[in-house]
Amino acid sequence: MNPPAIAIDGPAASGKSTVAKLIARELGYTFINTGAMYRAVTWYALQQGINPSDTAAVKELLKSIPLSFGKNGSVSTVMCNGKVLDEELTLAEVNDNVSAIAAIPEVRALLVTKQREYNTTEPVVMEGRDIGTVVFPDTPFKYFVTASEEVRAARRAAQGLTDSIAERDRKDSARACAPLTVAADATVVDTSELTIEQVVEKIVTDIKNRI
């Protein structure tokens, strides 16, 4: 039986990454940012001159993609040829194309396998868009972190990103493979009018009461 897995799902700019990282710190678990994995594949595809919408080319790329997934302390990392990717993952062109990459079943299959490997040896807090529905469908700890479209757009702008929240939502929810959806047994947490600290306290308290 694997250690506990805490699933934190939600749409873009809902605050799920920050919340998940703080929950992991509070519990002493490892924080896994699955979005960074999809962004890394997107970045590498663009570096190779591949159109992220060219499914056949992306599938071929997966056969030799030089990405590796590890940890720095208790936080997951993505490396390309031994170099940790950081600012590369937040480039505008990556942001604009990651939904196309994430919609490719073969990409998701590869990365879901890598994501599950983390939990074979240690407890994790994993954030993404399909953690509770696909990656860890059997975990009892599922949380869907969301916020109003207006609040999320403002958060995105504060990060210097100008992509359309509504368009990201549409792409992530409409894709055929592992669409963004709320797991039937997930606890929905609306962060629109809550501080990060309040959200973290709410979720950590619930987890501790059930572990």
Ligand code: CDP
Second form
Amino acid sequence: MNPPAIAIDGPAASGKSTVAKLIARELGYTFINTGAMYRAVTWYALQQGINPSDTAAVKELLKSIPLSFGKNGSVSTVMCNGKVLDEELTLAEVNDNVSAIAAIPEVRALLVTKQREYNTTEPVVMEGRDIGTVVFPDTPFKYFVTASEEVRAARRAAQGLTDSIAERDRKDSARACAPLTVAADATVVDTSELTIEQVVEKIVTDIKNRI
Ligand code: CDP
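Swap state to the form predicted in complex with the named molecule from the form predicted on its own:
Okay, now the whole complex, with that chain kicking things off.
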């Protein structure tokens, strides 16, 4: 049996990265940002001049993609040819194209395998879109973190980032493979009216009561 896995899913700019990182710190678990993995494939494809909607070219690229997935302390990292990727991952062109790349089943299969590998040796808090539905469907710890579209747009703007979050959510929810949906057994946490600390406390208390 694997160590515990905490699944944190939700739409764009719902604050799930921030809360997932703090929950991981409180529990002493490793924090895994799966969005960064999809973003890294997108960034690399764009670097290579590949059109993200050219599925055949993206699939071909996967055979030799020089990305590796590791950790820095207890936080996941993505590297390209040994260099840690950071600001590259939130470029506007990555935001605009990541949903197309993430809709390709072969991309998802590759990354889901890597995501599950983290949990074979250690407990994880993993955030994304399909963690409770696809990556760890059997975990009893599933949280769907959301907020009103207005609040989410304001949060992203406050970060100074250009990001069509409504468009990304539409594409992520409509795709055939592992769409963004609430797992039947997930706890929905609407963060519109809550502080980060309140969200973290609510989820950590629930986990500690049940673990
Ligand atoms: O910036 P934000 O937190 O909204 O998104 P993210 O978690 O960095 O994810 C970026 C994009 O990657 C999403 O819009 C999805 O298209 C894709 N993604 C996915 O398909 N499955 C995941 N588990 C995580 C991200």
